Structures are given as structure tokens and as C-alpha cells.
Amino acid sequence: MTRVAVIGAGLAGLVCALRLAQGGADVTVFSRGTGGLHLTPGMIDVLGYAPERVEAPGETLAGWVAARPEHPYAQLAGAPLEEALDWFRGVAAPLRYGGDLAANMLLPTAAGVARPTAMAPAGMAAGDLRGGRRVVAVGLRALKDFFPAYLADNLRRAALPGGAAVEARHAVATWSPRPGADVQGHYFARALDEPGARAGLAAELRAIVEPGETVLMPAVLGMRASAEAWEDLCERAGAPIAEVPTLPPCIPGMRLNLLLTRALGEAGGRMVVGPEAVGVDGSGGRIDAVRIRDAARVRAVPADHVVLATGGFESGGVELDSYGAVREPALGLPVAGPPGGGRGLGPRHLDEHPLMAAGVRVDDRLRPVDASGAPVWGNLRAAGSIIAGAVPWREKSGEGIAIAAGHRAACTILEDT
């Protein structure tokens, strides 16, 4: 059985590991922490801005990557992306993801921004603002990370296609799984997995909502059975309900992490959380083992293939030192820095920062390459935002790149075995 070490437990790493395990590989995921999915809203952004808001990501991508040959989508757009999203939709079926590459939805964020995204769980997709909508934003008194008045106020100002508008008001519900205390989102989510706990909240929502309104709730409507909890609450409240992701950590990201890690275990994969990858051993252009720092010792873990999915600057997959040098700390791979050299940083926070596109360059099989374009190691792949050329936070492209690259890296390994 082919042994594969996946370094990193974010979306790209988990997608890659699960696809490999499904294909019969012996997969181990090594991660310093629990991965970044807990911090994400669970939406699948493929391309939201280019630089203006994108309405049809699939149609836009073809021309967009033609002008950006260094972007990860130059390797991944088209069939690899479509195949990966189809696979993801099947794997994530319990969360009932809706949407596709034909048109971005416009889903409300907790700040009241209409966010363009290609796919989202049914409970969030129900809040699609295209065409306008009447909403009541309902907060939970015991949950301090959601501000319904702020959400409603900003949604009234949202710029929507065709001059559509949002009519919004706000309210607060008092139901709580721990009456008298401030309660974090995951307590609400776990409590609302139980049908009996949903009756009290539904009764309050029925009294709040007016005919023709959609209820916008913080995304805490269930953890392990969220789709069923959302559907049941809609029925009990007698009104459509849409979830809005809260500030990180986000319950929808936790749900997706839980689903993928559980599927990985069921497929025979393993997760090792804590040890840090600090290098590789190899010869003849191929890696033989990954060196893992585990407590006070470094041990070599034999591997036939390795996937690096440690992310970009935000997760420490790429680092910038005080002298302005950019490096990849796990395996010491060559890093493609900002075009034209220099620090690549603009003077203001929201300016263009070319440095943020730094990462490792890859070939058409997602193998990291050196300055000459040759693979550094023949059996090493990269996946996710460690790949150079993208600025996911600005483009709203992170999840699309992660899923497509993770899936593509796994498929190329399975082809080689």
C-alpha cells in the first residue's frame, strides 16, 4: 500500500488526504494544530472579485487565468476544478451544499456585507440576497458574538444587482441552553442538535417573524445534525431561516472539519496533531521520509509520497523575516516572492500587497519547482494557499483553490501508484 504523508490539516490537506484514502492509499496527516477550518465560515469561495464582484465564476475564470499564468487556477480551472467540486459536493452531502460555478450567490456576512460565494450549506444558501429580500436579523441574548442591529443596518445599505434592496429589521431571542449565563456558539450548536431543545427557540421565532420575512440567525443551529436542525426549525417557526456565520471560530467551519476528519478516519486515514514537520530525507530526486519533531526528538517517518498543505502567511506555511527574506519553513523549498523583488507591501492595510501572493511554484502535477522549473522532489506535491500566485482573501478564491489543488494532488499520486 502506498504510504502518503500529508503535512497540514486545513481544507486542502483534508481534501487531499480523504481522496487518497478513498483511493486505497495509506495516509497520515501531520499537523501542528487542528487546522484552519474552524476559523472559516464554511462557504466555498471560488472567485468572488476580479477585481470587481464576479457574478459567474466559471465563465469568468477562463479569461481571467489567461492573463495570470502564474495563478494556481492556471493549473486548476476547468475540468480539475469542476471534478473536485463535484467530488466535494458528494463527500459533504450531509451538509447539503448548494450552488455551483454558474453563478455566485450573495450571502450576508455578520457585518452585513453581501459576500459572493459559489457554494454554501443549505442553511446559509437560504439567505441569498440576489433579487432583494425582507429579513429580520435575530440575535441570541446569551451569544455575544452576533450583532443583529449592526447586521440589519448594513444590509439595508448593501449594493445588489439590478438595484434590488434588502428590507431589514432586527430582534433578539432569549432562549438559551444555559439560562442566566453568556454562552458560546458551540454550546448553542450542540444543544440544538436535540429536537427537544429546538421547541423553545422556535416558539420565540414564531412570535417575532412577520409574513414574507426570512429570519437571519447566527450560524449555531446544530453541530453534528445541522441540516436536520435547520430544516426542523424552519418548520416549527413557520418561516424560512438562514444562518449567518459569526466571528471566528465559526460553527459552519467546525461542522465541515468534523465531517472531513470523520470521513478520513472511516476511510482508513490517520490524523497526528501536534508534531511538526521539519524536513525530509531523500535521494535520487525522491523523498524517502519526512522528519517530524515530536516533543524533544526528531524522527523519520517513511513515505512514498508527500503533500505539503501548510497554507500561506496566515498559517505559517510561508514566513517573512525581519530582513525581508521570504521562506518556506517546513521543507525549505524555494519561494517565489513578490514580482520585481522588494518587500511587496503597500503603504495602507487594504492596498495591493504583491508579497501576499508569495509561495511555492508548481508544475502541472502540482510538484514544487525550482527557479529553472524542475521539480525539487519527484514525489512531493503542494496544495492550497502554499502555492504561489493567488491572494485568496482579496479574490475570495481560497476554498476553490484548496479543494481543487487537494483533489488534484491526490489524483496525480493515485495515477503514479
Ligand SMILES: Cc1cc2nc3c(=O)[nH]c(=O)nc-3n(C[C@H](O)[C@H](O)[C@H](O)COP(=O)(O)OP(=O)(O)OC[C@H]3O[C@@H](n4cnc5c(N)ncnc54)[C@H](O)[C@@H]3O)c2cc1C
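Residue numbers count along the first chain shown, from 1. This is a predicted model, so every value here is computed, not measured. Rigid core here is just the name for the largest C-alpha set that superposes within 1.5 Å across the two forms. First, how it differs from the form predicted in complex with this ligand.
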Contents of the next structure:
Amino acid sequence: MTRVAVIGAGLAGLVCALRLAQGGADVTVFSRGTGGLHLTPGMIDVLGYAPERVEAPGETLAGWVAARPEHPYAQLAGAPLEEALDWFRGVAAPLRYGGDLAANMLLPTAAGVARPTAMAPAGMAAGDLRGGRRVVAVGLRALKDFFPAYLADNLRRAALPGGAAVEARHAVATWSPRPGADVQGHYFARALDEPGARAGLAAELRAIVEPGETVLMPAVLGMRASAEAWEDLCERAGAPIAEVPTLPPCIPGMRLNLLLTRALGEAGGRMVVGPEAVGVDGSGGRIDAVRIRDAARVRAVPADHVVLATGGFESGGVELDSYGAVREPALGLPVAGPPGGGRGLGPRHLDEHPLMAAGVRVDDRLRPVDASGAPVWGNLRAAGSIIAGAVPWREKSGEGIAIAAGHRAACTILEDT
Ligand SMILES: Cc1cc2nc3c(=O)[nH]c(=O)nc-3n(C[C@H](O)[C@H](O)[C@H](O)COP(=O)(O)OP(=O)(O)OC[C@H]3O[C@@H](n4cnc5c(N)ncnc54)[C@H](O)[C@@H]3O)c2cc1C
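What would you give as the form predicted in complex with this ligand, now that the form predicted alone is on the page?
Next comes the full complex, this chain leading.
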């Protein structure tokens, strides 16, 4: 059996590991911590801004990558991305992801922004604002991370295509799984997995909602049985309900993380969270083992293939030193970017930060390459935000790149074995 070590347990690492395990490889994920999924809203952004808001990501991508040969999508747009998203839709079926590359949905964020995204669970897709909508934003009194008045106010000003508008008001429900206390989102989510708990909330919603309105609720409607909880609440409340992701930690991202890690275990993969990859041993252009630091010792873990999915600056996949130099700390790979060589940081938070495009450059089989374009190691792949050339937060491309690259890295390994 081919032994594969995947480094990093974000969306890219989990997708890659699961696809490999399904393909019969002996996979172990080593990760210093949990990945970004717990912090992200569970939507699959493929391309949201280029730089204007993108309506049709599939169509836009073709021309967009032609002008950006160093963007990760230059290797991934087209068939690899489409195959990866089809695979993802199947794997994530319990969460009922809808949407595709033909058209971005415009889903409300907790700040009342209409966010372009390609795929989302049915409970969130129900809030699609294209064409306009009448909504009532309903907060939960015990949940302090969701502000229905602010959401409704901003949604009334949302810029929608074709002059469509949102009519919005707000209300607050008092149902709580722990009456008298402030309650975090995951308590609500776990409580609402139980059908009995949903009756009280549904009764309040029925009294609040007016005919023709969609209820916008914080995305805490279930954890392990979220699709069933959402459907049941819609039925009991007698109205369409759409989930809006809250501030991090984000329940929809946690649901996806749970689903992928469980599926990985069922497919025979292993996950070791805590240890850190600190290097590799190899000869003749191939890696023989990954060096893993576990508490105070470093051990060599033999591997036939290695996938680096350590993320961007947020997760320590790349680091910036005080001289402005970017490095890849885990395996010491050559790093590309930022373009033009400068520090690449704009003065304000929402400015352009070209530095965020720094990472490792890869070839068409996602093998990290050196300055001459030659693979550094023949059996090393990279996947996700560690790949140079994208600015995911600005482009809204992070999940599309993570899924396409994780899936493609796994497929090229399976082809080689
Ligand atoms: C808070 C947040 C919000 C985001 N919002 C958006 C958005 O709105 N739109 C968008 O398109 N993108 C967004 N992104 C980016 C997008 O989510 C990421 O691009 C995508 O999830 C990439 O996942 P990844 O698997 O490459 O990396 P990550 O999810 O960052 O995972 C990297 C993993 O590697 C592990 N790791 C790092 N170094 C080592 C090491 N040496 N040894 C072992 N393990 C290691 C980390 O612990 C982590 O588990 C957001 C990311 C974050 C964190």
C-alpha cells in the first residue's frame, strides 16, 4: 500500500487525504492544529471578485487565468476544478451543498453584505438575495455574536443586480438551551440536533414571521444533523428559513470539518493533531521520510509521497521575518512572491496586500518547483493556500483552490502508484 503523509488538516489537507484514502492509499494527516474550517462560513468560494463582483465564476475563470499564468487556477481551472467540485458535492451530500460554477449566489453575511459564493449548504442557499427578498432577521437573545438589527439595516442597502432590493426588519427570539445564561453557538447547534428542542424555537418563529418573508437566523441550527434540523424547523415554523454564518468560530465550517474528518476515518485514513512537520529526509530527488516533531522529540515517518497543505500566513504555512523576507518553515522550500519583491502590504486592512500571494510555486502535477521550474522533490505535492499566486480573502477563491488542489494532488499520486 502506498504510504502518504499529508501535512495540514485544513480544507485542502482533508480533501486530499480523503480522496487518497478512498483510492486505497495508506494516509496519515499530521497537523499542528485544526485548520481554518472552524473559522470559515462553510461556503465554497471559487471566485467572488475579479476585481469586480463575479456573476458566473466558471465563465470568468477561463479569461481571468489567461491573464494570470502564475495563479493556482492556471493549473486547476476547467476539468480539475469541475471534477473536484463534483466529488465534493457527493462527499458533502449530508450537508446538501447546492450551487455550481454557472452562477454565484449572493448570500447574506452577518454584516449584511451580499456575498458572492459558488456553493453552500441548502440551509444557507435558501437566503440567496438575487432577485430581491423580504426578510425578517431573527436573533437569539442568549447568543451575543449575532446582531439582527445591524443585519437588517445593512441588507436594506445591499447592492443587488438589476436594481433588486431587500425589504428587511428584525426581531429577537428568546428560546435557549440554557435559560438564564449567555450561550455560545455550538450549544445552540448541539441542542437543536434534537427534534424535541426545536418545538419551542419553531413556536416563536411562527409568531414572528409574516406571509412572504424568509427568516434569517444565525447559523446554529444543528451540528451533526443540521440538514434535518433546518428542514424540520422550516416545516414547524411554516416559513422558509435561511442560515446566516456568525462571527468565528463558525458552525457551518465546523460541520464540514466534522463530516470530512469522520469520512476520512471511515475510509481508513488516520489523523494526528498536535505534531509539527519540521523537515524531510530524502535522496535521489525523492523524499523517504517526513520529520515530525512530537513534544520534545523528532521522529522520521517513512512516506512514499508527501502533500504539503500547511496554509498561508494565517496558519504558519509561510512566515515573514523582520527583514521582509518570506520563508516556508516546514520543509524549507523556495518561496515565490510577493510580486515585485517588496513587502506588498497596503496601509489599511481592506487595501490590496500583494504579499498574501506569497507561497510555493508548483508545476502542472502540483509539485513545488525551484527558480528554474524543476520539481524540488519528485514525490512532494502542495495543495491549498500554501500555493503561490492567489489572494484568497480578496478574490474569494480560497475554498475553490483548496478543494481543487487537494483533489488534484491526490489524483496525481494515485495515478503514480
Ligand atoms: C478566518 C478565515 C477566514 C477566511 N475567509 C475566507 C473567505 O471569506 N473567502 C475565501 O475565499 N477564503 C477565505 N479564507 C481562506 C480559505 O479558507 C483558505 O484559503 C482555505 O481554507 C485554505 O485551506 P488550507 O487547507 O490551504 O489551509 P488552512 O485551513 O490554513 O490549514 C493549514 C493547516 O496546516 C497546519 N500546519 C501549518 N504548518 C504546519 C506544520 N509545520 N506541521 C503540521 N501542520 C501544520 C495548520 O495547523 C492547519 O491545520 C479564510 C481563512 C480563514 C483562516
